[in-house]
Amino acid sequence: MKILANDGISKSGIVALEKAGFEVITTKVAQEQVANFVNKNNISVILVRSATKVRKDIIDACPGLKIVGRGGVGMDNIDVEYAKSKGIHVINTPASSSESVAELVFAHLFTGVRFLHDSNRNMPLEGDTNFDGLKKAYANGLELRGKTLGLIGMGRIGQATAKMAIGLGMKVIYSDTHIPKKDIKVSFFDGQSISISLVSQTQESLFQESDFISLHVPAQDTHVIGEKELEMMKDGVGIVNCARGGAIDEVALVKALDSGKVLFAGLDVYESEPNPEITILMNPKISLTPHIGAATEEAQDRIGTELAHQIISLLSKSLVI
């Protein structure tokens, strides 16, 4: 049986699948050629990340497709229910990348409060001629310790972010209508741990109380943060979105950054991805990454291995013929 890992897969995942008798193809196929490639090469399983989309057209055009796998959490690039209605199994790896995304959230937070994103742009240009000027410009940084971090969403990534914030000495609050209460266990290197109980609150109170806000929501039909929500926030708030593009109204965000209402933003995802707006890319108050939340060696290794185990398990139980 052949597997197309169109957005790549870790070596550990390939090894596990090949050991089980599968042929793994890692050729990158253009979106418009996916269906033709799948049929021509008798592909039974297609694995994707966020780039390749498996929509109704591909599902209808590929009757031999038995499994669609998403290396990551969100599956908004797959027509999940339609695939299931056609007898195709849809799998993902919700637990494999939580820590990696949470660490990127803090990379953006640390970058924002110490202006590293702007400093790294200007030091190569002016560091040898305007050192004292740059030193003065970036001298009013902030500490994260003791500040309040508001999390919109308390799924696996939200929980991982909460643990890191607590370990750093931050106060954590969250809003999630599906998880009214959550016990957060923070484990340390020597085997000790602490547990903290958190209770969900309204988004309005979260916006009013938070010094920094991080989004951890699935794909949305409307903005979670727009002009109205920004007005509720503290002056000088920092906002990070490593969840989904479109969760923040980028026009309203730029306006709030320009006015000073928002101190900085950290973005890993964008409304018009993969072609972010130039007003976002050129804004000196935004820390930018190109949708790399789960792109660590450790996370990709876990994702590949978990996908392989799920595929092998499905087939061994004769759920796919």
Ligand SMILES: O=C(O)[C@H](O)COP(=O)(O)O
The other form holds:
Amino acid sequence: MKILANDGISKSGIVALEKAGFEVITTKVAQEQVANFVNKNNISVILVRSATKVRKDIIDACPGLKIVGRGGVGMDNIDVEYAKSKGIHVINTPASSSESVAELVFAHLFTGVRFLHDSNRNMPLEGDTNFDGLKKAYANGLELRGKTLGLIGMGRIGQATAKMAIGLGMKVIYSDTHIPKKDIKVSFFDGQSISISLVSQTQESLFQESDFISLHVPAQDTHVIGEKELEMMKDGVGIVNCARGGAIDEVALVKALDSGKVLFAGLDVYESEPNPEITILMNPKISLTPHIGAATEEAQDRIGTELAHQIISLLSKSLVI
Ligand SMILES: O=C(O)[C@H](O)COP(=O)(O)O
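Please give the other form, namely the form predicted in complex with this ligand, since only the form predicted on its own has been shown so far.
After this comes the whole thing, all chains and molecules, with the earlier chain placed first.
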């Protein structure tokens, strides 16, 4: 059986799949050529990340497809129900990247409270005498310790973020209509652990109480944070979005950054991806990354291995012929 890993797959995934007798093709096929390539090469399994879309058109055009695999969490680039209705198995790897995304959330938080994104751009070149001026400009940093982090969404990534926040000495609050309460267990290097019980609260109260807010929601049809929600927040709040672009109204965010209502934003995802708006890209109060929450060697290694195991297991159960 042939597998097209169109957005790449880790070496560990390739090794496991090849060991099981699959041929893994990692050529990047342009979106409009995917159906043609799949049919021409008798591809049975297509593996994607967020870049390649597996929509109805591809599913209809490729009757030989048996499995669509998403190396990652969000399935918004795949017409999941339609694929299933055609007898195609759709799999993803929801647990593999939580720690990596949570660490990126903190990279943005630390960046925001110490202005790293701005100071990196402005450090004086040779002969420039403005070092002291910059020292003054970035003199009002904040500590995360002791501050309140509000998490919108308490799934796996929300929980991993909560653990790190608790480890740093932050107070964690959250809002998630699907998870009314959650015990967060933080384990330390010496084997000891603590467990903290959290209870979901309304988004409104979370907006009012949080010093920093991080989003952990799937793709949305409507904004979770817009003008009205921003108004409810504390003055000088910091906001991080490593979830999905549509969760924040970027026009309202830029306005709130300009007015000083929001101190900084850390964005890994954008309303118009892969070409974020220039007002976002040029904003000195936004720390930017190009949708790299899951882009660590460790996460991709786990993702590749998990995809391989799932594919092999589906076949061994004779679910896919
Ligand atoms: O949903 C996910 O898993 C993340 O958004 C990562 O997407 P990526 O695999 O395209 O990096």
